[in-house]
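Presented as structure tokens, the chain that follows is alone, the form predicted alone.
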Amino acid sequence: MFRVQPMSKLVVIGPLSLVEKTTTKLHDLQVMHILDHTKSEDVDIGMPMARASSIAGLLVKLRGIAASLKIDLAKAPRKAGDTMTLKQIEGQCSILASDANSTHDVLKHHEKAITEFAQKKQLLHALKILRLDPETFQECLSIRYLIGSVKHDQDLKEAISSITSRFELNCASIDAKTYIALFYEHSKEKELKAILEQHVFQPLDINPILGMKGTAGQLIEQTERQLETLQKKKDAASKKQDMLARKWTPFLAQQESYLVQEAEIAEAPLKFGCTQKAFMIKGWVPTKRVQDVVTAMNNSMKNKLYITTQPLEEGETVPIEFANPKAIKPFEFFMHLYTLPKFDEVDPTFFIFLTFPLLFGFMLGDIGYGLTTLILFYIFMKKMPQFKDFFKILIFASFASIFFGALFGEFFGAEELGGYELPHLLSRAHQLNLLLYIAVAIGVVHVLLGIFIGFYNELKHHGFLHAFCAKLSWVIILAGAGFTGVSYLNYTSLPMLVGFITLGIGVLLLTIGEGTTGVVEIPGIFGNILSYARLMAIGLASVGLATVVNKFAEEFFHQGGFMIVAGVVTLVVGHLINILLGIIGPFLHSLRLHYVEFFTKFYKGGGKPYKPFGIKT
């Protein structure tokens, strides 16, 4: 629970002939986190198996099919079915393909020629408004058109006229959008242009209703049916493509679940090493199932593999697998959010389990805002299974919000209830410097908790000598502090010199253990524990929000009629806001706590996360 997985080195040497059967066997037992080999003199990096492009091919065309049959196979659920040979998956994809291609191709056809036709039909009706039809705009020499809208058609007439008085001018509006059609001598065609420029003029491109015959309302109706037409068809295509995705579906992301592993198993060579005769293979696996991997690969293959394992080399990586109970589990989020530890220092989780609800609950510490939480968090990790870690964080933090409102007394921000006050041991309205004093002393407790940790990793490492000095010399220089600020403020006989020369004592023994560094930070421990001082500043802030809004509420409701109505309103908005507060605020800043002044006492990190080989992440 403190600490991660014992990982063992294990090696895997046998000859090439049993490369592929090996490597099959890994990716089944799903347990060994393989390490790319490096190549050296006598030891080439493996190559991929003869298979991996035909996979890869394979694995192109079979994603063709499912794109071009609208099928989104990351969400498609897979079903084990049974096994297909590549040449079988093949030969079905190439039959499914050409029946999907020209599926997708009628489709988009028909799609592209609505399109065609939508646009000729906008068009149609622009000239139907302005009592114009397509045979009108004939080629000419010496005159010209422009068709299109304006923001606005005012003087437009008049500024023409000022041009040419040889012109003809069509102007209609519909749906709040003027359109117009000019007529006029091929030699004005720029000072018009200008003119119409100052009118916002947008033209519209004629071409494709060019050269149809017959008024602009008949070519309308003719297109309205033909438009019809291939809307049936479309629809038609539409429905032979769904039946086909249907009907396809289970097959597509079965195979490409089946041959997405077998291209990472046909690759996995690659970071083998190899020779002309044999291959080498060296990964991770927890120590606990050493000897269950080495009983089940030497029966396998019949005992025709050398496996052994190799101490663990100075400065190595090993990769991080947690060790934590199922109810401590969910707390691992935390650590794959900041970094994961080294496989020698001390895994943190169970602490953040310990204390993280515990440093939310004292801020938002209200017995309706924890019941209210409860039940949404409750109802969040049944609706999003996929972030039910993220959701059970949140419940343990709001049964310490109900267990810290019962200490404070207050449901939804009041302190009586139908007349009657609640009964509590602390009120966060009425004793501020306490609950100050309180929060201080968790800062004091949580940052000697860190130090006790360092300590503990600075031993395993180091030696007493060096932990005591590096580690234990904090404890002492906050002694020698609170023995200072207790005597200064007469709250013991202890003369002021005590302090002082513990003080001292804690300095030297820090300059020994971490040099100048660590004397440099000194007064960074003690803004540390300044800053639990937000646990009182947030909690106080939530309390004074529900205050106001239950006054403003209960104002409403001495009003009687109407403003009882919004008397409620005032409450349910009120207290949901400040509830949505409430987890932000506790949220950010019980974690800020932690990565900040709890971990910088102990923690440093780095870890990388264990993949095991056929293990689907």
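The term rigid core refers to the most C-alpha atoms you can superpose between the two forms while keeping them within 1.5 Å. Residue numbers count along the first chain shown, from 1. Fair warning: this is a prediction, and the values are worked out from it, not measured in the lab. What changes on going to the form predicted in complex with its partner chain:
- Core-aligned CA deviation for Ala67 between these two forms: 2 Å or greater.
- The two forms, fitted on the rigid core, differ between these two forms by 2 Å or more at the CA of Glu139.
- Put the two forms on the same core and the Cα of Gln431 is off by less than 2 Å between these two forms.
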Second form
Amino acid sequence: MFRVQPMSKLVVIGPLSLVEKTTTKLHDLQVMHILDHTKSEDVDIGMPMARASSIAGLLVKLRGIAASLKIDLAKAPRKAGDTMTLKQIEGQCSILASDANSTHDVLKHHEKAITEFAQKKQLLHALKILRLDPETFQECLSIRYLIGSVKHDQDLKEAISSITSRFELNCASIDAKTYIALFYEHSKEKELKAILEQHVFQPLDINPILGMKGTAGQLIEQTERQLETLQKKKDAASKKQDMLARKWTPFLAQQESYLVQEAEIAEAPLKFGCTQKAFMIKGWVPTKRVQDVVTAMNNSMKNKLYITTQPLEEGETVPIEFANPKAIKPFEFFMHLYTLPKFDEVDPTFFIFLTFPLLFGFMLGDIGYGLTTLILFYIFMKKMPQFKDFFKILIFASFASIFFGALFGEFFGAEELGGYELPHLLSRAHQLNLLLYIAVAIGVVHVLLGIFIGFYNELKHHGFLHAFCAKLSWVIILAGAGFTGVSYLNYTSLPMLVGFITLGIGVLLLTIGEGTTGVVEIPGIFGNILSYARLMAIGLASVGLATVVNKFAEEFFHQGGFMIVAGVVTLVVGHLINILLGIIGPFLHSLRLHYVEFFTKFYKGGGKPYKPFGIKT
Amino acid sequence: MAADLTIPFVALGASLAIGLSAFAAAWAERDIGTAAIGAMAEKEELFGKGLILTVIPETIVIFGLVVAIMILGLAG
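We have the form predicted alone; now please give the form predicted in complex with its partner chain.
Below is the entire complex, every chain and molecule, led by the chain shown above.
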């Protein structure tokens, strides 16, 4: 519980002929965190299995089919079905690919035709408003034409007249756009183009409609009819595509998962060490399962493998798997959020499990709010199973809130219910100073707990003397500061000198243990402890807001009549907002007290997660 | 006779203690928060570290609050 799962380094050596069988067995066992082999002179990196490339090719093909059928494989539901051989999958994929591709091509073809016809229609519209027909544009030796849009046609005719009198200009405006068609003599082209440029001329390419017979109006109608037919054909094609997609999604999704898994097996030898005759696999296995793995491997490989454990090397990183009981497991969420512990550190999950809900509850501390959040988070947990761990933590926290609510005698901010005062040990709204002292006292206890865990960690690594100087010196410093304070306030007959001497000894020990950096951190620890005053501050804000809401509502109720409705609305909205703040605030602050004030006393972190071969991440 | 200004000044002192410290914390957190979000956009695992760094200046307000309560307490 206080330690992560012990791991053993396992080495598996065998003849190359067994590499495939061994890999498959290891994949099935789902227990070994395989380490990448580093190439050396004697032992090279293994080659992927022969089928690796065909599996990869098949995967690409399968994903290609899914893409052309617009299937999102990541979101497709996966059902366990019959396993097929690679050949069967390939055969099925080939049939499906030709179906999918032809449907896809037909669809694309129709889409392209629709775009073309729509463009033609637009051009015909432009001609129609210019009172021209496609037949008007004929190849001519001396006469040229330009057709397009301009920003404005003001003074255009006059400007052209000043250059030549032999021209024909049609202008028309539609939808805030001005179209022109200009027929002119070839010799004047340069000057005319310059004038048009001043009017921001943008030419239209009328090539697609050249040679069409009939008036623009008739042609538009004809094009519209063709567009309609094309649209129908396109709809039919996309319907067929949808049908194909619906029918084949389960197959594609299932085979994709299977192929990904097969590819993983086929490419695994890249992590192994290989000689011409043998292979070697190194990896981490939880110590408690080593015997199982050895037995299972030997049984299936008929004792043809050499399996042994290797001792841990200095400075080696061991993958981290937590070893917490089920009730504490959800709190590992906070460790993943921060950083995983190192292999040889105390795993603080259990301490978070103990103190996180308590600190949360101390801040929210209201029976009514606790009950509301409890019901809310229970519903959320059922609705969103993927965030189960997170909501479990909050359910623990809700129970703590109810507990502290009972201690403080608060129900939705009110300290009395139906005229009876709720029994309480401490009134948060009235005994402010006492609340502050309790909060700081909790801080002292929590920080001390952190220091003691730190002491234990140091003891394991550097022996008693260093651990004592580096960690327990903090306790002496705190005690010294405490003595001095108590003497100053005349609570004890001991002279202040005793406090100062204790403080001095503490600082001296710390300097020996941690050097000057430790001394620099001394003011920090008092800041850390004082930081727990937030337990009081946030709780007070929560009570304050609740009391204000209740007072407002009470005023409304006294006025009677319609105002009763207003009172109810005030109560509901006010308390809802306060509950929302009461979840966010205490959650973040409780987390912060753990990460910043508590963890800094002992926690280093930086572990890498345990990822057994065969388990999908 | 001049009015007794003790209570207003005590109240003013207490409110300045918490108001100014809150402002300072907000100012500090603004810069850290921006940087933390920027780092998270690059590397999402930094959420935990970003959160911690962002909330560090928050203690300033708590100190302000403690001082405010002490001012009120000492003044009676």
